[in-house]
Every structure is written in structure tokens, then in C-alpha cells.
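Here you get one chain, nothing else, as C-alpha cells; it is the form predicted alone.
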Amino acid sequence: MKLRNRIALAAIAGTLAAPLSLAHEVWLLPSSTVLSNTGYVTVDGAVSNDTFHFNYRPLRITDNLVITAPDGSEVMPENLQPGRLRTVFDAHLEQSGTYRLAVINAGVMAMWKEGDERKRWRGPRADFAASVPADAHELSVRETAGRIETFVTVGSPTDIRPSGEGLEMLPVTHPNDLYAGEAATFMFALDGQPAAGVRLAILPGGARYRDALDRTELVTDAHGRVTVTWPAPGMYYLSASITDTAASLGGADRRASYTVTLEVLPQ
């Protein structure tokens, strides 16, 4: 009886939440965000309908995963394995300081008309000219640049170097130094410059065990900054996106997106 009630409630909740779940959540979830000594973390990557619960499909990780060590060197993932609902990998963290784990994606989406038929293409920018007719009718082109990341610190936190590409979060408050009840400030940058007017959404994990999503929405100020006070300890999912006309293809627009998994600790 309890199970039946739960399924019914889940169906109702899914219907009510439909407008918010049209875009699936994409995330990396590390087994730990802070280690006292060098060692391993295991990371899950997934695309889901429910924050931090792998229930849709695995995150596609091929050559687009970059693990940056505190000294700027690259760490190769170990035991990378895609599954039906999640991708898993290990990272051996052998230095003290903060590691940046990021899945970086870039591509082009195009739509055009051939007679009464609507055509669509998606792929890397290098294949655009060979895949989309130069004289395509009613052509619409969008470049996409996305970064999905999380941070892990061994011992004491260290600075995080900006990439200067796409949309990214540059910490004012360190992302591995977050505590419930305290305010944290982050700066968002687009191609290395402060990004004003970026809309953010923050969701605490564990939504399947409560009645409300508890979603917080913020907008960056003129200096690209936002400040959030964490209501409770736990894992948080932060997503942001912005559209502009700075695409490398003439006539295209660009959508830059960013997501990060953050852990907030108790006081």
C-alpha cells in the first residue's frame, strides 16, 4: 500500500515538475570533495531527472574529461566505465591542493528547410561546412559550449586557474570551503571576462525525499558576482547559462552553459 501511494505521488510530482525538468540535469558527483591525505576519489557522471540520482542515462565521457591537478598538470582518469545509467571513473589525487574535474563539450546545432522538410544536424564545428548546405534555406545555427565540473581538495585548498573559455565559475569563496548558514560569493566569467546578467539555479540534492524542489534562482550583478547563503549541509547542484552572438560561425548565436556540484558542510 505504501509503495502504491509512493508511485502515485511520484506521478503527480512528475506532472507538476514537468516545466522544470524539460532540461535534464547533468552532473559529476565525487565520492568526497575533501581528503585529508592523498588518495582516490570515485566519480559518478549522469544525466538525470532527479538531482544526483542516476535514472536517465550516463554522462558521455570520452576525450572531453579534463582533471587538472593543483600544479596545472593533467591527471588521467582510471577505470573509466560507462554503464546504462551512469559513467564511473576513479581519480588518483597525489598532490596537496585543489583539483578541478571538468567535462567540456562544444559543438554546433543547425536547422534548415529543404522543400517542406525540416532538416537538423548536430556535430563538431569542423564538420559544419561538409554537413550543412552552404545555400540552406531558412538556416538557423547555434554554437554550444558547456562545462560540467566539480572540485576536490586534498589537505589545504589552493587557487583555481581560470580557463578563459566559455562560461565558468571563478571562486571568490573557495568551492571546497562552504558551510551551512554562511554566505558564499562566486564570480561568473564568459571567455575570461565578468559575465553580468547570468541566470543561475541552485538545487539541493535529495529532492526525491521531500515535497518541494527548494530551487533558488539568482542573477549575476554587473561584476559577474552572486552571493548565496547555504540553508543546510549537503550536496548542491548549480547550473547557469547565457546566450550571446559571439559565435565563431557567421550568423550563428552561441549558448554557453555551466554546471557544478558543490558540497556544503555542517558548522
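Numbering follows the first chain given and starts at 1. The term rigid core refers to the maximal set of C-alpha atoms that superpose within 1.5 Å between the two forms. Just so it is clear, the structure is predicted and the values come from calculations on it, not from any experiment. What changes on going to the form predicted together with the partner chain:
Treating the chain as two rigid parts that move between these two forms, Asp50 and Phe128 fall in separate parts.
Put simply, the small part of the chain turns as a rigid block by 30° against the big part between these two forms, using C-alpha fits.
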The other form holds:
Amino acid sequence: MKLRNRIALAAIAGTLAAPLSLAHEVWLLPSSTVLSNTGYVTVDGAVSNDTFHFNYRPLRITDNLVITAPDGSEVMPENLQPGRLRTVFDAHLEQSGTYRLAVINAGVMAMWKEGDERKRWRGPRADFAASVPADAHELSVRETAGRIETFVTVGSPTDIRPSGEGLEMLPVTHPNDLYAGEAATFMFALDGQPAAGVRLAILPGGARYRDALDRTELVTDAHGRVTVTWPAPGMYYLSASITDTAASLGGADRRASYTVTLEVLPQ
Amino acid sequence: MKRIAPTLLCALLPGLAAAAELRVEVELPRIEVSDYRRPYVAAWLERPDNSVAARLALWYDLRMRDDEGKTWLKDLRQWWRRIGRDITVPVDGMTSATRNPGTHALTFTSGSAPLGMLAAGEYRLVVEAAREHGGREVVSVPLQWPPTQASRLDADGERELGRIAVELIP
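Could the form predicted together with the partner chain be given as well, to go with the form predicted alone?
Let's see the whole complex now, leading with the same chain.
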């Protein structure tokens, strides 16, 4: 029984860790990012090793998908369907403005010893104090916060409210207003505060049809900002991560990661 | 002398001058495909900094059920970005039905909608077309406004648009 538990936990840990690993890309890919009428978009979510091609695993979407409407209300996904290689859902966009679609993974993993016995706990940060003894021996704590998101606008782009949690990208240039040949500026924030020195990578989709990945690496400036000039239209995958101890439990490492799918249009 | 006086007055006070005209001919080429749909077409005037000076015309499918035609307005990408996403269609005097292949003439008069009064300076007339199961094309013609003498300018599209001819009449 104990063994089975441990295997199950390891399996869960593996799945949760997958979005953070550098080996794979995790993304949400909407059918449209710009709409002139209210209606539906359909979204694919996958973990892949080829940007925007579903060729590895579906994105694990359980109760961690949050679709925020322009007025701040939450939209429930429809027809959520995990497949072998991708997860699919529909979102009914009934208002004008910008929708934020995000898969948010946050949790704490703790390991400690009670006598000779190795203990392990994984769960939400809020349950940590109640679940892990404060005086545990050889306690090691790892905290993760991940956000995988994309944006869809009906009509004119509207403001995107920061969540204030984990690592996120805040628009200076609106993410649904990106054009080839133009520069876009984004601000990265960690727990709502500008995050300097965040390393991020940008990958254009369609790598399957070219020889080079064309990966661009950038680092945020003192104000948490980066500026990108889009070389060509297409879908782009942007990922960033940062490790800190400031906001975590007992000074443990926290790894905050962020990925976003952006569409760049031709002029 | 009596006949010259009003002319002089007009020259001194351009606001009172006879209304200048902007005439535009938009050629929609005949495209030989089995599934031809008439293109959505938009025309507007913009300043060198891309800001919109006048929204001139929008031809789209007004007759579809449930305003379904609006769904495809975003495919006029530049028009959508510059104008479409900030307005509610239809707009009187600007929107009308899609048109058949051929040459279509539009005349705009200064002081009247939709051209209105424009500050003197450089502008671009922009015509954009997008066609279902087809392509998209933008053609622009730089011009000076108001015109000091009658002139004719043109530019040619390559796929979705034919000749865009602009006639400026002081």
C-alpha cells in the first residue's frame, strides 16, 4: 500500500513537473485571437516537443483552467475533452473585450523524515502548515507556480488585470495587437511586482517546416520590461521562469514559470 | 474687377472655397475560381503616422442571418485594427453591400461626410480587400490635401485589387 502510494505520488509529481521542464513546450492554442463578433473559440492544450504540434502529451486540465472575461467574471469551459495528444475545450465569448485563458498550476512539495520513515506531501500552499509538521527533520520544500496562458479579443482590446500571483506578463503593448515588423513591449511581474532579470525565450511556431528553431532569448530590464520586434507573422510561444526564495515557505526555492501563446499578424 | 473679388476672397479664406473633391475608382478584378465570393473592401484616408483621417467606405455582406457577415470583418486586418474594432457597423454613408468585379467610382466632397474637413498635409488613401477562400491585399496611394490643381494618381493591386485611381479636384 505504501509502495503504491509512493508510485502514485511520483507519477503525479512527474505530470506536474512536465510543464516546467525545458525539454517540452506547454501551450494553449486558440482557434482565433482576434474576433469581430461574439461567439466561440476552441482551444487545444498540449505538452509537445515541437511548438504547436501535438505530438507528446495532452495538457492536464482539471480544475486549474481559469477563463477570465473582460468584466472580470469567470467563463466555464465547454466540451472539455482530454485526448491522447491534446486536450480540447470551447469557450463562449459573449462580451466585447479581452479574455484571458490560463492554466494555473501552483503547489508545494515537501519531504521530511519521521524516524527512519520518509514522508512526503504535495498540495496547495494554503494547506502546508496543517499538513507538514513545523519541526520536521530534514525537511525539504519545493514550491512551484506556473501559468500557461493565451489571450483572445472580441472587438477592441481591453485592459488585462494582473493576478498578482506568480510570474506573469503584463501588457505595455496589448498581446492581441501584435504586428510583424513592429516592436512590442511587455512587462514581467512576480507576485505583482516588476521582475528584473527574468530570462525568457521566444519560439516561432512551425519549426517543423524549417531547419533552425529560431529561438530568441531575452532578459527583462530593471523595470521588468522586454521589447521584441516581430520578424514575421505567425503564432509565437514565449516562456519565462525565475527561481526565488522571497515568497516561498520557510525560505524554500520557488520556481515560477510562465508561458504564453501570441499571434503576430501581417501588416 | 467685380468677378475677381470673390476668387480672391476664396483664395484668402480657403474654408469658403468651393468644395474640393476626392474621386476614387476601385477596380475589383474578375478572378476565375470555382468558388468565387465577392470581396469585403474598405477604403480610408490615413496620415503618415497611420492615424485615421477619414473612414470612407466599407463593403461587406450585410444580408447574412444574425449579422454573420460581421464575423469576417476582422479579415480586413488593417481596417479592423485602424477602424473596425472601435466602431459599430453598419454606419450610414460608409457601409454598403459587397460589389461585383468591375470598376466602382466613389466621390467624396470636402466639408461633407464622410470626408469632412481635413487639415492641409500628406495623406494616404488606403484600399484593402479580403475574399473568402481567397487572399487579402492592401493598396495605398499617397496624396496631398487639399489639392491645388486637378491631378490623377494611381496604383495597381496584384491579386485581390486591380487599379486604384485617385482624382483630386480643387
